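The chain below stands alone and is given in structure tokens; this is the form predicted alone.
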Amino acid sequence: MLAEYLSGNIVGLDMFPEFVRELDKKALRRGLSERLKGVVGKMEELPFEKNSLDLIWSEGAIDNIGFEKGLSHWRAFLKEDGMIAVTCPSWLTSVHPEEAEKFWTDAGSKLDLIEDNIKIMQDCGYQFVVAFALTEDCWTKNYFEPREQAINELIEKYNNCNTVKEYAELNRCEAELYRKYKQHYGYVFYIGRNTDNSNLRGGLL
């Protein structure tokens, strides 16, 4: 979708060389194969060179390593003014639901608030641009309702499977959470500028 929208040459970066190789062949379908490359890599270490990148937009994966971390980490890479956008769960209000709270810190991802985020963001040497929730429809008509129907075909192929089925309930859990406390948490879009001029200031939407 980026390199449908964008000009210049885009690397997709996944540690898994099948998935890869996907984005590859849809890239070859679309006629941006010549744009639009896969590098198998992790996103805690990068295999670019430094200050080489104008963008780094990554969605629903910065939370794997941690969201300072990350940024710290990602920073490097950007050129001078290039830009970093990023998603990643956090609190919309100041009421954590411990069920809620439970189940992210189970998961590994350890939720803030927007504005100790935009902070995390400025102090590791960005000027914050905005940040916004991403609507409901993200989570439910474009995430679990598809997930939904792969999770019933899996228990389809593998009835008798009881790891299949374990899966399911967890993901089934996963969007019964979201539907009782979606005004509580959300996945939050961060934009942010690489710049040591730290006194500039975005804005919330």
Ligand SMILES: C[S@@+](CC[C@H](N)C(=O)[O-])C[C@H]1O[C@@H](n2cnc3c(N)ncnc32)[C@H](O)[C@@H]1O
Given for the second form:
Amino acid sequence: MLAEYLSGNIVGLDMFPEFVRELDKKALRRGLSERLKGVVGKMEELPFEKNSLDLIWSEGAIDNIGFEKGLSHWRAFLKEDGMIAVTCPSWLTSVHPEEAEKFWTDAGSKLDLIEDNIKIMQDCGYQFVVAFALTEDCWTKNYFEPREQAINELIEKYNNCNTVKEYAELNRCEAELYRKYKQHYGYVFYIGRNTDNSNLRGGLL
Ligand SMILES: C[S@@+](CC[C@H](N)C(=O)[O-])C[C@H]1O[C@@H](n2cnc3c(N)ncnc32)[C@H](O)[C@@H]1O
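Now show me the form predicted in complex with the ligand; what you just gave was the form predicted alone.
Up next: the whole complex, starting with the chain shown before.
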């Protein structure tokens, strides 16, 4: 999608070679393979040159290594005035239901409030530009519903295999958890600029 909106060269990084191969295949099919390439790598050890990137775009991944660790490691790879756009699951209110907190802790993610993450972003040396929560459709229409459909196809394909059925149950629990507590947590986009002028401030949508 980024390659369709932007004219520059894009490298997509993931630790799993199968995912990277899939990206390369899609790029080829859409005629984008000249300027969109996949690379297998770890986001905590980026295989890029320092000060070489105009933009780092990362959705739903930084919490695997921690918001602060990711932001501070990645900044060195951005050019001056380079931008970062990153989503991270965050608390939207000061109420943190135990069941939701346990789900995220078990998934290896620690959630913080939006204002705390903005402060982390600024402390890491970025000019904060904007933060906004993803809408409900991003979770339901664009994620839980297609995933449920894909899982149902797998259940049929693998003849009611128990592993797939357990995965289907996990998907349903995650969707139910979201339905119950969606006012308290969500994915939030944080956008910032790599600048020395950390006095500049952005806005909160
Ligand atoms: C929830 S998915 C999000 C994928 C994609 N950004 C999206 O929005 O659909 C998180 C991705 O991070 C990758 N990942 C997790 N830890 C990683 C690490 N340490 N280095 C590189 N990739 C990692 C996983 O393989 C997975 O593809």
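Numbering follows the first chain given and starts at 1. As the structure is a computational prediction, the values presented were derived from the model and not from experiment. The term rigid core refers to the maximal set of C-alpha atoms that superpose within 1.5 Å between the two forms.
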After the core is overlaid between the two forms, has the C-alpha of residue 39 moved by 2 angstroms or more?
no
Exceeds or equals 2 Å, Cα of residue 29 between the two forms, core fit:
no
